[in-house]
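In the block that follows, a single chain appears as structure tokens, in the form predicted alone.
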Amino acid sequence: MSFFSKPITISLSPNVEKDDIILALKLIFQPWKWKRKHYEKCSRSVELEDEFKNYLGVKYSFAFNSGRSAYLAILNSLELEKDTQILLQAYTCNAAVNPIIWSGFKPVFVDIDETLNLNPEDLQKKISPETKVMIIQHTFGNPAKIDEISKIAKENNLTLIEDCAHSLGAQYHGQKVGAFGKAAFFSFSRDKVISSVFGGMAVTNDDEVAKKIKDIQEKCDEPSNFWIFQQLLHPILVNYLILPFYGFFGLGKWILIGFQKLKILSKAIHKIEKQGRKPGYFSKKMPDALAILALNQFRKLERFNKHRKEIAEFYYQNLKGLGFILPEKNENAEPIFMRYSVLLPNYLDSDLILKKARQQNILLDDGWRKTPIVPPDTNLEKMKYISGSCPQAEKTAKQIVNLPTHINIFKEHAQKIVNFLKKF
């Protein structure tokens, strides 16, 4: 193994080719660029909110600092009151939780079906007298069964807000996601379908939810300097410095860890969100900065997603027959493939496996596993899950292994994780 050789990687962004580095370089010495110019009538933040809802054919977006910021506006808009329940599926991660429990509200949570998503006849069964809203997620990019949980929603008077962090692009019978419900969310995390190393959306047709969320916006300040400039820093020292050495007796990973321990790169997840705590950098605006990197990537979509589709239909290609459980494919659904999905057999090990692919420096653990809200460190408890619940969750979840269809995976990547995955 090359002292320099690159991993095989499922995250650590994965989305970043040479154009948005040498970006997020030149701002790093433009720091006249990084925040909104208040006196200007159109920022790079409003141009990124034009093209997104153009794309998405809806009528209003609002950029802010991540996802859960997008989320929280979303929540705050509805008015409900306290501990309103809201409907949401296990076998997700504690960031689709936590805007639920910071915003006054109870999760209540609802098992998976075989499309990783919500499955509507356990949907059914976890209605209440004081549910008022139902998130629905497209787990990996694959559109969740619309058809069935809207008519469950409306029935039942719900709101419907769909989660569209690992979704932009997916269709359904034709329709892009994020405007089958009252309102929608969408994230630019750093390795999500598109990715600013932090960033998100919150997108409506409703006139009244618009209005309310515009008003949260502009309460909303700009995170400081210190932080956008962390988030320049993460493209370029991931790909000059820290993936590089993780071939080196995993170098890299210390790197990594050591960076952030020094505050000089952010996490993805702070730590205190596991324990359902809310960090002071939510909810905040969009950067400028962060806006023109998420520009140059929206404007990649596309043939992001065209790749993403190309690697999936490689591994399903190989792999079908061999014993693993694949994707489901759903005859309404026009997936991304954010990550391909692979259930492991009962008698193998993930972690087994997972530890002998690090050896050959296939890094595919990718946090969504192991337990039904992740990352696996997250408290439960905290997150008012209930043990056995949403017991097909907790099974996938024990099961899952996900492999990496990012713009960087080429065909020689595809096929020397199918080489690896054929051993077992």
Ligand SMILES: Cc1ncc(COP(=O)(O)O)c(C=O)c1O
The other form holds:
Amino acid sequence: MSFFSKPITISLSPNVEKDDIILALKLIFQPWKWKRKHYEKCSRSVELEDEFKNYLGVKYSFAFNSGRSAYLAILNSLELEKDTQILLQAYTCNAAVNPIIWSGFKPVFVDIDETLNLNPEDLQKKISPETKVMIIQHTFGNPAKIDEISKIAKENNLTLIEDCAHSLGAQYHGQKVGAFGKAAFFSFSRDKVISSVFGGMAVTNDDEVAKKIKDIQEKCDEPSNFWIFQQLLHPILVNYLILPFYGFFGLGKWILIGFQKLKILSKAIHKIEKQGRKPGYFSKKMPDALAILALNQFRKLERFNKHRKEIAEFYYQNLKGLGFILPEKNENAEPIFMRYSVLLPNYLDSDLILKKARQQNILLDDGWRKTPIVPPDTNLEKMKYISGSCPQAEKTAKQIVNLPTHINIFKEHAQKIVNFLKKF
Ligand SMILES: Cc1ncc(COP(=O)(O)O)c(C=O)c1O
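Complement to the form predicted alone: the form predicted in complex with this ligand:
Then the entire complex follows, led off by the chain already shown.
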């Protein structure tokens, strides 16, 4: 292994290709392109909204500076009473919980099934008279049991919102996820299906909800120039300075931490969010600079997802029958496998596996492990999570190792990961 060879990695801007880096570099020197144009139709964010809604086959779409901002806009458009209970699954990210808390509502956690999505049986049990909304997450691009969950929502008069942060392009009954509920949101953050470092989209077919989200979006400011500059630097520095030095006594990691401390690079999740608090850069509109990055990635989506499915199939063929629990899919679902989740047998310690992988320059820690609300240093009390309330999610978080499927993972990388896992 050469000191300067890039590691195999699941995170750290995984979708970025050369053209994305050149685009980000050019944009740094074109600050007049960063903000939305006053004449809206010329805005690249509006172009992204239009392409996005055509792709999904929905009536309305609204671009924000993150999935969290899009999610907040949807929740606020519902005009719910304070302390309304909102159901969502455990084994999720604090970014899927905080917008509920920030909006003054109460998250109630539902356990997961074998597809790492909402378990309909536990969902039934957690409904109370105060419940008005349920969030349906399609974890790692694997669609949840939408038929069963929609039926429960209907019977109990609950509003269904899809969390499609991981699932752009995944299908259910041949229809893309994102149009099964009252509204849905997507994420373009750094390690999602497509990436503009930060970014997100709210979509709906409902005229009333659309009108309210539009009002909310119009009232949002755009992020500051410095914030935009920070995001444009991200793909460039990660690819040319950070990743190449990862194998050199971990120097790349220290460069990353240093840049984040100096605020030259942003973090995906601000440390105050782990305590349930909201950073000042939410909610904002999507600036044009990030829409340009997102559009470039969006036009490569079909290739990205085809590749993900092929790598997932490779893992399946090479890891089946070896004692690992491999992903299952629901009937009628066509996953895109943003990541390929492997559950280790009980006798294997995931910390040890990740450590040994790291020694071979394979970075498999995506932060989606250890606790039912990730990343692992999230304050569960502040998230209103009651310990023991979702035992399957807690167990899964301890046993899981996610494998990369992104466009920069070639068959030989997947083979190296398979060879590594087979040793156990
Ligand atoms: C399941 C889930 N929902 C929502 C979000 C929020 O998306 P964003 O990071 O774009 O705010 C994330 C990502 O962090 C997520 O993983």
